[in-house]
Structure formats: structure tokens, C-alpha cells
Amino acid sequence: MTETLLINGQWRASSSGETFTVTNPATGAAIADVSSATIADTQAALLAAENAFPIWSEMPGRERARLMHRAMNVFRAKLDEASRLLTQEHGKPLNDSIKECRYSADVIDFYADESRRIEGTHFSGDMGPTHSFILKQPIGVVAAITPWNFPVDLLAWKLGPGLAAGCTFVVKPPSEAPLAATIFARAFHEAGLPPGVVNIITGDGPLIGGEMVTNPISRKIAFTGSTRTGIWIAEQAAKQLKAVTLELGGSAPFIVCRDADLDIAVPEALRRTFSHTGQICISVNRIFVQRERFNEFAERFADAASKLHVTADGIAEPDADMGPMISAAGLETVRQHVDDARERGAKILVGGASPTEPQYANGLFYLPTVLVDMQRDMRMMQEETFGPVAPIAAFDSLEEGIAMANDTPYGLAAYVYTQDLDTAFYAARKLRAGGIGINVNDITDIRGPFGGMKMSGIGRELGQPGLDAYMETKHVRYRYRTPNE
């Protein structure tokens, strides 16, 4: 599975016959030998989609639908092995690889209509026979670069929205999990669309990553990661004044209300820390409980997170709650972060340590933890896990809650869960993160748009916003004659 790199049509090795090994988290076993592109690479695959860009960007909205979705129908035809092998590249349990492959598909279905209605505005001048016309059009060659917690997922955000707008891209896929997002661009390929219009290139990040970053070709760069690492890309986009869709860190809290009914809160702060193994950039990352009620949320989710089943292999059991960790790093992070925690007075009443049994010798793991008599100054408290950590911290006044709430530098999303409608858009208003969820755990919606506050990114993906920022806003003044002139 070496010729891994999509260049203007043509599957293909690196240049330089380099190869790097995807393994799985859970296992430490090697599935795949993928291609390490070169500078070179990268630099023929920007070109292919500057060539390609005249073509798709001027190819009618009908068409670019068709094709678009007859893509998705090729990929809905591979599900099941993108969704197998995603499980084993990221170690999730197969039915939300299932889920996250299938969302995938229907984001690009729905941009593919969208294509359709892209539209401008225009209006009478007030000085003289003038007429303006609002036009839409595609801002030129795209570098995406997508991380490993929803490689497919996260790619279909960037790839949907733009090439309906008319971009044409270069993708990078994460080198961690590059397979499945691999087979999904690979189905634009199979579907027809024009050589050089989606392009893919895998390999070493600051390397290729850099070169897409910073070639001229590029005039949008769309990343999901970290927040050190979009700094940088923000940097150097400056330099050149590239626009840049940033979705970056996040510290996700959980606010429960004295009046909050427990029997939803509960399950649901539980999904939504303990998803992924904690490796969502909207994940639960500190929870907050009023007081009169701490001792009962506590114990319950505590009691519910001992009983969460933790796998060692996806695949066979595709209804588990969590699997493994992505990488050694992640789970050294976990770890400090608990240790932190535990040294300066926090008690852990779950998990706390990876589990011991022979299954789970080889990989990544860590049991779900949850610690009460949190301090603000702890390192969980201030950073982002990105874990299976549940810290719960108590507040008196609603006022008191959101100010903890909002003691971070991320600002992604935010829940709440109270039965009190003033108080529920109160939180709303007051907040600084770029999605909240009252009583829901969940602020994805294709239709609605997606990004965060602060530290945790710039611009916005999905809904109208998210078609909007592949395109370039155009002005045209016209002066007409008038009949007696």
C-alpha cells in the first residue's frame, strides 16, 4: 500500500521511496507501509491543483454536484472497509467508525446541493445611472491538513464546503491514521472529477505541512489540530495574506444547575467525556456542579464511569464505550496531568492508572478516571487532556460557574444542562465559546456552523459560514446609459 500519494490523477510513490508504518494503538502491530512524500511531492501536487483550478472552478454547480455525489455513492460502497480500517489505524470501536464514515459521506452530499445555490447579491447605486453587483467565487488552491481523532470526519468538513465553492485541494491526512481518509478522497478519483482537483499527499507533518503552508499556490489553508501548530500556520499565512480556517484546542466545561435532571446529565457528560477516549477536541474536559447537587452528580458518574467497557480490539466488539489512547504521547500527557492532579490534593474516585489485564499489555490504554477537590491552578484545570479525565469541581452562584467556565484560553464549546429558560440563555450569552449546548451534548450540526473563541481557532466550518469561507466576496460597479444619453 505504498503508492499512497493522488498527483494530478496518478497514484504514485514518494519521490525519494520512503515509507513510514501506520500500527494500531491497541495492538502495537504494523497495518501498513504508506508513502513519505518529499518536498517535491508536495510542490507537483500544488501545481496539479492550480491546473486543475480553471477547470472545476468554471465547471457548472450542477455538475460539480453530480460528481460530488457520485463520489459519496463510491464511498458508501467501501464503508465497510474504511470504517474497519479506521478502527485499527485509531483504535475506536467499529460502530463509531461506522458513524463517523457515514456523517462524512452525508456532509459532502449536502455541500454537493449547496454548489447548486451559491448565489450573489446586487443593488441600485445612489450616485447617478450605477448598478453593483455581490459576486461569489472560489478562493483559489486549498491546502488541508487533518488530524487522527476524525480524519475522515474532519476532511469531509474541508473538502464539502470547498470544492462546492469550486477550490481545489491538496490533502494532507494525519500520518497516524491516514488509511480510511485515504480510500474516502480516493472515491473523488474514482468518481471522475477532474486530475489535480483533490490531491493527496501523506508523510512527515512540519515537512510537506510546511511547503503547503507556505508555497505561494495555496491561498487557504484549512487545519484542524493543535494550537502551537496553528499559531505557526497563522504566522506564516500572515506573510503572504492567506486566508486560514483555524479549529484549534478546546477545554470543553460541563455546567450542571441545581436544577439540571441528572437523569440526562449524567449519561450524557459521560458520552461526551469518555467518547473517543476523551479525544475530542469538544470533549468534557472539566465539569462544574452546582453545589446542593455535587455529591449526587459525583457519585453517579462515577458509578456509571467504573462500568464503561474499555477494548482492546474495535473490530470484535463494535459497541464498546472507549478504546486506546493514539500515541504514547497522548497517553504521557494523561498521565502527567492525573499525577499533577493527585499531588496537589485531588482524590480520584475512578480509574486513575491503565488497566492491567493481558489484553490490553501491548497498547495504548488508560481506564476512565473521574477526581473531585480540584484546584484551579491544576494542570487539567488550565490544559487540554484530551483524555479519558473527568475533574469535577463545585460552584455556589450561576455567575460563580461560568466565570470558572471560562477561566481557560480555549473557547470551543461549552455545555449546560438546567431546566430554567433564563438561566439557560443567561449561559448562552455569557460563555465565551463558539458552541453551546443547552441539555445536549453534542453542537455539530452540518447546517449550523462549527469554530471557536480565543485560543481555540479562527473562522468557522459547516453551515452557510463554512461555504462562505472558501469563496471570495467581489464588488462590480457598473455605469449604464440612460435612454436620452
Ligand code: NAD
Given for the second form:
Amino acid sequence: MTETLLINGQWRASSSGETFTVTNPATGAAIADVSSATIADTQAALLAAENAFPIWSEMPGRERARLMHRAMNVFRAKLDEASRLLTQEHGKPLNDSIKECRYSADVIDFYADESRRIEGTHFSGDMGPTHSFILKQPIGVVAAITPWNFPVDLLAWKLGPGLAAGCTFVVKPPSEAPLAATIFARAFHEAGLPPGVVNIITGDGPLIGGEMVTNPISRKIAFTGSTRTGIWIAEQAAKQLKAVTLELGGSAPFIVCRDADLDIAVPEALRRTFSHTGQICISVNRIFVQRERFNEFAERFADAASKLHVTADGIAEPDADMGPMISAAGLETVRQHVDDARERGAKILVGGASPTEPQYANGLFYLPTVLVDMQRDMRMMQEETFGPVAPIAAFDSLEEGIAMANDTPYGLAAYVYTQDLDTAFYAARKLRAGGIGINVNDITDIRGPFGGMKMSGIGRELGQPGLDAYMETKHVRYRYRTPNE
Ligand code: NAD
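For comparison with the form predicted alone, produce the structure of the form predicted in complex with nicotinamide-adenine-dinucleotide (NAD).
Expanding to the full complex; the earlier chain stays at the top.
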């Protein structure tokens, strides 16, 4: 499988003939070789998207919607294949992969319908006989760059609104997990979208991603990934004043107030900390419990964490709790953060090491880990650990808990568990994060904007703001003549 580049409706190998190998992080086994695109391939893809833009952007919204729905029918027929590949390349249990693929198709269907509802406003001028129309028009060619943790879903969040708006795309799935995302993106081609509307290139991030960002053809960069790469992209985009949507890192706090229902808070904190092996931008990174309930929460949480099932075969065990880390570098960061906390006095209640059973020997595994006796300056209290690690700290007043939660450069998601409405609204106003979950551990809803404050990014995906992010606003002012003129 080396003809993995889709450029202007043609499947191609890299012009250099080079490939790279995708491996299963649970076993180290090779899964597939895919093409490593060159700068010339990237430029060809951008040119194809530019040439397709007049065709796609001028197509009636109704027709765009029909093709997008058809693409998802194509994808749903391959959902089993895509989900299994996703589990192999990422390591997540199969049920999580199926959920991701289904949700991705829902996102496209949602925005396909929205493409029929794009409308502007109009008003009478208040300085003479004029009338103004506000038009919404697609920005142009979009460079979409996505990470490995939700390679299908995060592509859907970009293709859905962007295609609905009338934009054309060059997409670059992540090198660690490009296979399921490629099946997803190729569904648009197979459904009959005009050649060049969706182009897919795989390969080295800084090389081809860099070209996608800096080439003048792209007018918008839609990026999900690390804050480090996001800053570089913002700097490059600024030089040409390109539009950007940047969904970056996070360090989500989970606040448990004294009146919280622990029958709900414990399993919800558990799931949001350990699912996807903690490798979600809205994963819980730090748990803060009001002192009266601290011991009870920590004991119940640690006990539940010790019973989680880590799978080395997410297809055979589709409902396991978590799989491996995606990369050796990610695993090393987790080790360093846990060692740092341990050396500075944290107590490890559960985990704190890789599993030793033979089935884990060739994979990138780390046990679900729970720590207490945390200090503010420990690395995991300041940085994004992006692994299966839960530090738990106590707070006294609500103000103190919120201050501790906000004590991070990030601001993507925050969770609050309380049964008191005043506490909930106060926390929702004071927490510095783009998404607040009150007694719910997921801030994602297709209809609601998703994105970060501070170092977690710029702009919003999903909801109406997610569609607006792919459109320019044009003011047309028309002077009409009165009968006496
Ligand atoms: P990353 O920044 O290393 O890579 C993300 C993508 O960017 C990959 O496709 C990569 O190949 C590409 N890339 C790398 N260097 C590039 C460059 N110079 N120019 C253009 N593209 C380049 O991030 P990652 O390690 O793959 O992903 C993990 C990070 O993503 C975490 O920090 C996580 O919090 C974040 N994330 C954020 C969200 C969100 O919605 N806010 C969602 C998922 C993940």
C-alpha cells in the first residue's frame, strides 16, 4: 500500500519513491508502508485544491450536501475496516475506535446539512439611500493538519465545516496513525467529489506540513496538535495573514466539591483520565478534591484505577479500559513526570511503572497511576503529561480550588462536580477554559463550540463558530436611486 497520496483525484506514490512504516504500538509489529510525500507532491496537492476551489465553492449547497452525505455512506460501509486499522495503528480498544469512526461520520452529516443553511443578513443603510448585504463566502484552500490521538475525528471536525462552506482541502494525517484517516478522507473521493477538492498527503510533519503552512496557496490553516507546533504555525501564518484555527494542548482540572455525588464523580473522573491512555487533549490531568471528601475520593478512585484492564490486543478485547501509549517519546514523558513527582515527595497509590506481564513486553505500556501529596511545582502539575496519570490534591475553599485549577498555562477543558447550582455557575464563570463540564466528563457536542484559551489555542471548532471559521464575511453596499433622482 504505497500509493497513499491522493492528488487531484489520482492515487500516487511519492515522487521520491520513499515510504515510511506504520507500526502497532501494542506489539511493535509493522502494519503498513505508506508514501512519504515530497515538497513537490505537496505543491501539486495545493495546486489541485486551488484549481478545484471555483468548482466546489460555486456548487449549490444542496449538491455539496448530497455528496458529503454520500461520502459518509461510503465510509460507513468501511467502518469495520477503518475501526480495526485505527485500533492497530493507535492501540485504543476497538469499541473506542468504532465510537470515533461513527462520530466522525455524524459530524460530516451534521455539516452537510448546514451547507444548505449558510446565509447572510441585510440592512438598510442609515446614511442615505443604501442597502447592505452581508455575504458569507468560503475562505479558499485549507491546509488541515491533525494529530494521532483522534486521527479520524479531528479530520472530520475540519472537513465537515470546511467542505460545507465551499473550501477545498489538502489534508495531512499524522505519521503515527495515517491509515484510518486515509480511509475516511478517501470516502469523499469515492463518493464523487470533484478531483482536487480533498487531497491527502502523508509524510514528514515539519517538511510537508511546513510547506502546507507557508505556501501562499493555502489561505487557512486548521491545525490540531501540540502547542509547540501550533506556535510555529501561528508565526508562519502571521507572515501572510492567513486564518488559523489552532487546537492545542491542555491540562484539564477535575474539581470535586464537598457536595459532589461520588458515585458519579469517581467513574467519570476515571474514564476521562485513563481512556485513550490519557492521550486526549481534554483528558483529566489534575484532580482537586475539597478536603472533607479527599480521603474518600482518593481511596475509591485508586481502588477503581487498580482494577482497570490494560489491553495488548484492542481487537480481541474491544471493551478494555485502555491500551498502550502511542510513542516511546510519550512513554518517556510519563516516566519522567512520575519520577519527578516521586522525587519531590508525591506518594504513589497505584501504578507508577510499566506492566511486567509477558503480553506487554513489546509494547509501549504504562500502568494507570494515581498519586497524592502533590506540590504545585511538580512537572505534572504544570505541564501536559498526556498519559495515564492522575495526581490528586486537596483544596479548602471553592476560590482556592478554582485558583489551583487555573494555575496552568493551558485552558482547554475543566470539569466541576457539585450538586449546588450556585457553585456550578460560579465555577463556570471563573474557570479559564474554553469548555466547562458540570457533572459531565465530556465537553464535546457537535452543536457546541470546542476550543481553548491561553496556550490551548485560537478559535473554535464544531457548532456554528466551527462553520464560520471557514468563511469570509463580505459587506456589499448598494446605493439605489430614488424616483426624483
Ligand atoms: P504534533 O504537534 O507533534 O503533531 C501534530 C501534527 O502536526 C502531525 O500531523 C505532525 O506531523 C504535524 N507537524 C509536526 N510538525 C509540523 C510543522 N512544523 N508544520 C506543520 N505540521 C507539523 O502533536 P502530536 O504530538 O501529534 O499531538 C499531541 C498534541 O495534540 C497534544 O499536545 C494534545 O493536547 C494536542 N491535541 C489537542 C487537541 C485539541 O482539540 N485541542 C486534540 C487532540 C490533541
